[in-house]
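Shown next as C-alpha cells: one chain only, the form predicted alone.
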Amino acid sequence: MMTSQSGLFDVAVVGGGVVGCAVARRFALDGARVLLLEKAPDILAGASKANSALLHTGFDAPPGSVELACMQAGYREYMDIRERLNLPVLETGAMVVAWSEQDAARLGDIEAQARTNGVNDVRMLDRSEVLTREPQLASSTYGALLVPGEHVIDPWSAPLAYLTQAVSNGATAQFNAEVRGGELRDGCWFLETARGTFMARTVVNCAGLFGDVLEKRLLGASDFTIMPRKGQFVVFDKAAAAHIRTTILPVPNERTKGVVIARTIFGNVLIGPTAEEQPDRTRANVDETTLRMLVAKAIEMIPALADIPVTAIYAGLRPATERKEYRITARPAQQWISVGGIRSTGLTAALGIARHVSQLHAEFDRQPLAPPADPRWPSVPNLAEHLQRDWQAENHGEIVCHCELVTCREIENALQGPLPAGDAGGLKRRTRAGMGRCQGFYCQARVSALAAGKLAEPLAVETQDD
C-alpha cells in the first residue's frame, strides 16, 4: 500500500462533477475536513460537461420525490448565493408548448402537477398569447403553459464556483486521482488512488457515470446500474438569439423531458437533447442524421432559424439508471453515501443534493464540526453575454479569441489560482476561448502558446521546425 496522504479527512467526495463540487462545498462550509478526488485532470470531465444549462423550478418533477425537494432547495440556494459568487442568471421563463391536440389535452395535468409541487405562478396561454410572447414561433401551436421561474445559467462557472469556495474554506482537491481500490478498516476508509492513499471517515460517491463501478470496486456490490443516456445538441449562431426569448419546452413523456430550444447564457440558441441509451460510458459521438433532425425540428418550431448557421454540435452522457428517480442512499455501517442516477436536473439540484447528503451524514457521524466563522466567498469570472465581460473593461489588453472576445488576461487567470484549468476542455469552459464561430481556427496557436506546459496534454504538437 502506498503512503497515506495529508492525514485523516472527515469526508472524501469521489467525483468532480457539479454534484461532487456542490457536496464538497457544503461539507467545507459545515466545517468538515474535505477531500475531493477526481480521476480527470479537471472538474466536469464526465456527465456535467454537456447539458442544457437550465435552472428548473421542479414544476414537472415527481411530487413528493427527493428529486423535487433537492431541485427546489438547489434553486433557492443558487438564487441566494449567486451574487456573492458572481454567478449569472438569464431570466427567460419557459413555455411548455403544445404542438398537437393530444399535447394540448395534457397541459391541464401539467399545470395541476406544477401547483402540487408548489410552483403556483404558472399560467395557461392560448395560441394568441403564445404568439404575442414569441412572435417567431410557428403558428401551428395549440397553446402553452407558461412557467415564469425557469431560467438559464452558466453550467460550468457554477460548479467551478462551488469547488473554489470549498477550497477557499479548507477543502483539498486532487486531480488525476482515480480511486482504484480501498477498504474500511478501524473506522477509517483507506482509498487507493493514482496519487497515493488517502484516509477518510466517510466516502460520498458522486462518481456519476462510474458510480456503480466505484461501489462494486469498494463495497463489492451496487444498488444501481448506470445505463448511460446520450443527448445530442446543436448550437445556433448568436444571431439566433434575436428570434427567441423564452425557453421552449415540449410536453414531456415518462422517459425524457424532451427536446428543448433555449437561449444560452453565452448568447447562442441551442436545441437538444436527444435521449439515446448506449453502453459506452465515455464516448458521446454525434451523428449527422440526428443532428439534421434537430436542426429541422428547430426550424419547424422557429422558422427564422433556417437563415442562421450552426456554430457547434456536441453530445453528453447522463448517468441514468434502471429507475427514473435519484439513487441517494446512506449506508451508516459502511460510512458511505451513494449519490447515483442524477439525471438532467442535477445542475439545478446540486446544491439541494449537497444539503440532503449533509443531513444524511449527520445522522450517522455525530462528531461535532466547527463551521468557519467568516466563510470566504470567492468570485468567478463572468462569461455571460448579457453582463459585462472582461473585454468591455478598461485596460483589458490583448483579445485572443475574437469570436468569443476572450482576453489574454482571462486565459492567464484561468491557468493559475487555486483551481487552474487542467486540460483543454477545462480551459475552454473557464474562458470560452475556441468555442465561437471558428471553433478555435484563428486563436488556437495563441492559446496553445499561453497554455504551454500548464495542461495535462499540450494543445500543440512540437515539430522539428519548432
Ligand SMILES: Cc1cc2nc3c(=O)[nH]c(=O)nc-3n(C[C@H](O)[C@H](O)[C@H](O)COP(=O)(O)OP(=O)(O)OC[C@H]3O[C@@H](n4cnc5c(N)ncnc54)[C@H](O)[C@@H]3O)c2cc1C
The other form holds:
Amino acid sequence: MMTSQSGLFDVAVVGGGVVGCAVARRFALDGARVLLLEKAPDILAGASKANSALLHTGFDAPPGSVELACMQAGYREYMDIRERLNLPVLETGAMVVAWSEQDAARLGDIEAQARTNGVNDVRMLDRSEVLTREPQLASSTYGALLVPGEHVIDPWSAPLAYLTQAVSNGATAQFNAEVRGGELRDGCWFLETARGTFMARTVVNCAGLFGDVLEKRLLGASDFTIMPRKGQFVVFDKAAAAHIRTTILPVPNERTKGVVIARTIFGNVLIGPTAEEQPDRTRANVDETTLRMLVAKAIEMIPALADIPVTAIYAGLRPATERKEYRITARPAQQWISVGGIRSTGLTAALGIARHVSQLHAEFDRQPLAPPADPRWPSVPNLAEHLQRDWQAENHGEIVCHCELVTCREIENALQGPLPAGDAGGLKRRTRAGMGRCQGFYCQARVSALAAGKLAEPLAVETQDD
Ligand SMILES: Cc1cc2nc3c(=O)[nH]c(=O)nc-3n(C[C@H](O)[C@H](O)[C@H](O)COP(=O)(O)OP(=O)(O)OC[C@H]3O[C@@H](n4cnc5c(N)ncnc54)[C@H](O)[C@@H]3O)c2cc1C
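With the form predicted alone already on screen, would you show the form predicted in complex with the ligand?
To see the whole picture, the full complex is given below, headed by that same chain.
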C-alpha cells in the first residue's frame, strides 16, 4: 500500500462534479483542511459534464424540499459571488408554454406552486403576449407562465471557479485518485486510492453517478440506489439565437421537467433533454431517432429553426434515485455525509448544497475552524458570447479555433495554473476549442500541438461523450 505524505485532512470530498467542487470551496472558506479526490484526470467527468445549464429559481420544485432550499440558496449565492469569480449570466427568463388546453389548465397550479415557493414575480401571459415576447414561437400556443428569474449560465466555468477558489484558499485536489476502499479507524478515515492512502476525519460523498457504489465499498451498504437517467440534446448553430430570447419550458410532469428550448451562454440554441432510464452509469450515447424527434419538436415550436443547421449533439446522465428528493444525510457515527441523488438541478443547487453540508458537518464535528482572514477570489476566463472574449482583447497571440474564436493564450492558460486541464474534454470545457461548427476538424492539430505533453491523456483518444 502506498502512503500519503499529506497528513490528516478535516474533510475529504469524494468526487469532482459541480457538487464536490462547491462543497470543497465551502469547507476551504470555512477554514477546514480540505482534500478533493476525483477518479478522472479532471473535474466534471460525470453528470456535470453535460446538462442544460439553466439557473433555476425553484418555481416548480417540491415545496418544503431540501432540493428547493438548496436551489434557492445556490441561486442567491451564485448571483452574489459571480462578479468576483467572473461567472456569467444570460438573463433570458423562461416561459412555461401551454401547447394544449390541458396544459393551459395546469398553468394556474404551476403559478400557485411558484408563489408557495417564494417565486412571486411569475406572471400569466395570454397567447398574444406570448407572441409579442417571442414572435417566432408557433402561434398554436395557448398562453404561458412567465418566470423572469430563470437564467442561463456556463455549466463548466462555475465548478471550475468553485474548485479553483478552494485550491487558492488551501484545499488540495487529487486527480486519477479513485477511492477504491477505506476504513474508519481511531476516529480517522484511511481512504485507499490509486494515488496512495489519504487520511481525513470526515468523508463527504459527492460521487454522483457512483455515490451508492462508494457507500457499498466503504460503509458496506447504501440507503439509495442510483438509476441513471439519460438526457439527449441537439445544439443548433448560433444563427438560431436570433429566433428566441426566452427559455421555452414545457408544462412539466412528475418525472421530468421535460424538453426545453434555450439559448446557451456560448451563443447557440439547444433543445433537450430527454429522460431515459438506463443501467449504464458511464456511457451516454445519442441515437438518431431521438435526435430527429428533438429536431422536429424544436421546429414545431419555432418553425424558423427548420433553416438552421445542427452544430452538435450530446447526452448527459442524471444521478437519479428511487426518490425525487436529494439524498443528503449526515452519519455522525461514521464521520460521513452522503450527498446523493443530485438529479437534475445540481448545477443551480451546488452552492446551496455546500452550505447545507457544512451545517450538517458543524453539528457533529465541533472542532473550531479558522476561516481565511482575506480569502482569495480567483477569476476564471469568460467564454460567454455576450461578454468580452479574449479574442477581442490585446496580445492574445492568434486565434486557434475559428468557429468558437478561441485564442492561443486561452489554450495556454487552460493548460496551467492551479487547476490545469487534465484531458481533452477538460481542455474543451475550459476553452471551447473544437466545440463549434467544424467540431475541431480545422483546429485539432494546432490544439494538439499546443497541448502536447501537458495532458494526462493525449487529445486523440477523446471519448464519444466528450
Ligand atoms: C440531461 C441533464 C440536464 C440537466 N440540466 C440541469 C440544469 O439545467 N440546471 C441544473 O441546475 N442542473 C441540471 N442538471 C443536473 C446537474 O447536472 C446534476 O445535478 C449535477 O451535475 C450532479 O453533480 P454531482 O457533482 O452530484 O455528480 P457528478 O457530476 O456525477 O460528479 C461525481 C464525480 O465523482 C467522481 N467519482 C465517482 N466515484 C468516485 C470514486 N470512487 N472516487 C473518486 N471520484 C469518484 C466522478 O468521476 C465524477 O466526476 C442536469 C443534468 C442532466 C444529466
